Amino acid sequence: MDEKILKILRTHRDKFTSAEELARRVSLSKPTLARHISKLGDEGYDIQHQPHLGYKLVGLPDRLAASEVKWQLNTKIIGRKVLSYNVVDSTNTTAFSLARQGAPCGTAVFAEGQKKGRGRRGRGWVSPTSKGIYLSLVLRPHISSNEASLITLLAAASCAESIRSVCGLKALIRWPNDILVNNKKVCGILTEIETEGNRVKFIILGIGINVERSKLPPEAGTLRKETKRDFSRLDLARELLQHLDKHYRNFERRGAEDLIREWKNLSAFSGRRVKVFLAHKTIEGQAQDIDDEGALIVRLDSGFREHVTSADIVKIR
């Protein structure tokens, strides 16, 4: 019922809707309608009431509620189903459980906060409540397990483009899964997969974006600090889903060629000298390219080209 009321008020945000008309359209008595409006106010919706004019929606809560994320979201696959929670242990854990229960491709799981947010290599991801975007997607691409890293590249390109569009910042990608603004990490990506033989059964794509500083590590960057432009988390979340949908559908239809080209345009390290920390050694060389499966190609001083599939990397110059 609340969703029906909000749909009408959203559609007519430029004017008041009379209590009589609103109550009639949602089949409620005026006193019951007033109780629903009061409840929406408690949830953060700013709804003006003028006795002779009715109700008007003038402000939205600073929450990534499923109903707000989906409002006028024009996507085909990503975000077809949106779930939102206040605080969870981890959106990836929640999405993984949903995927095993048969959640469709494109299911998006948002949370206002995470108690046990996770990053790559067992690291934690600090997730202060309502200070960032914490999102996990259920994806079911028709690819082999060797190609799964391409989904990380897809997510990185989508995140960088969304931040550029909404925040006006020159976001760049640090291979394989970090987004940098002014050389500070503002976003991380974690992909987890379940396979069936050599085929991917499903992928959980986790994205964490630092919007405001609160209990974050000193070296972490935030979008609010780096931009002078006012923006909402909701606008950024919607824009992100739009870009993810565009790249995912293109990847499904045409493969990785366009994605890799787009990724290269956004790379922070292309042509730069880098130090790469592998599991059992450290190498230095020039970051030259990425291959068809998303591995970073580093040209060592010896002339040998190493294809790096998983590592931490820093730019030297």
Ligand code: BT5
The other form holds:
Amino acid sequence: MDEKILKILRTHRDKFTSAEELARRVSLSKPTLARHISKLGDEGYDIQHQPHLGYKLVGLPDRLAASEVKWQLNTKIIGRKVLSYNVVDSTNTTAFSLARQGAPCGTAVFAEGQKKGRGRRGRGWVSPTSKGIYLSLVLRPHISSNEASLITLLAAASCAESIRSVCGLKALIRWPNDILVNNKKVCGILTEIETEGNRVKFIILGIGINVERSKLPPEAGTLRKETKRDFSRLDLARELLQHLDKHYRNFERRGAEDLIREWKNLSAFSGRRVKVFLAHKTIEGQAQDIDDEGALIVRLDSGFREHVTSADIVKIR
Ligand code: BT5
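In place of the form predicted alone, output the structure of the form predicted in complex with the ligand.
And the full complex, kicking off with our chain again.
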């Protein structure tokens, strides 16, 4: 019922809808309608009421509610199903179990907060409630497992682009999975895969973005602190889904060529000297390129070109 009321108010955004008309359209009496409106107010919807004019929606709650994320979302695959939770252990864990139950490609899982947000290699992701975006997507690309890192590239390009367009910030990608603004990490990506033989069965793509200031590790930055623009988490979340959809569909149709080209324009490295911490050694050289499986090509001082598939931290000089 609340959804029906909201749908009408959203469609007439910035205009009053008379109480009579609204009540008639949702088949409620006016007093019952008033109770629903008051409940929506408690949930954070700012609905103005003028006795002679009716109701007008003037503000949305600062929550990533599925209905708000989906409202007139212009995507074909990503976000075709959106679920939103209050606080979960990890949206990646939730998405994993949904994927195992057959959730379709593009299913998006949002949470307001995470109790056990995960980074890579057993590290954590600090996820203060309602201060960031915590999103996991179920993806079912037709690729082999050694191409899975292209999905991280795809996510990184989408994150950087959406931060640029919504916040007006020069977001850069630090290969493989970080987004930096003014050299501070504002976003991290965690790609987890389930395989069947050499094929990818599904991928859970987790994205964490720091929006509001709060207690975060020293290397972290937040978008609110870096930008002067007024934006909402909802605007950013919706923009992110649009970019992910654009890149994902293009990737499915045409492969990674366009993606890699666009990725390079957003890379913090391109030609810079980097230090790469691998599992058993540390290498230093010039970051030259990305290969067609998404590995970073580092030219060592000896001239040898090392293809780095999974490094830990890459430092830029
Ligand atoms: C990442 O790992 O950067 C991947 C983070 C992915 C988080 C998303 S949130 C939605 C989804 N559900 C999850 O449970 N996870 C995903 P890594 O490169 O390993 O970086 C982790 C390191 O970043 C930590 O060891 C800290 O040093 C630092 N860190 C932790 N929380 C941070 C934050 N909020 N902002 C910036 N840095 C953080």
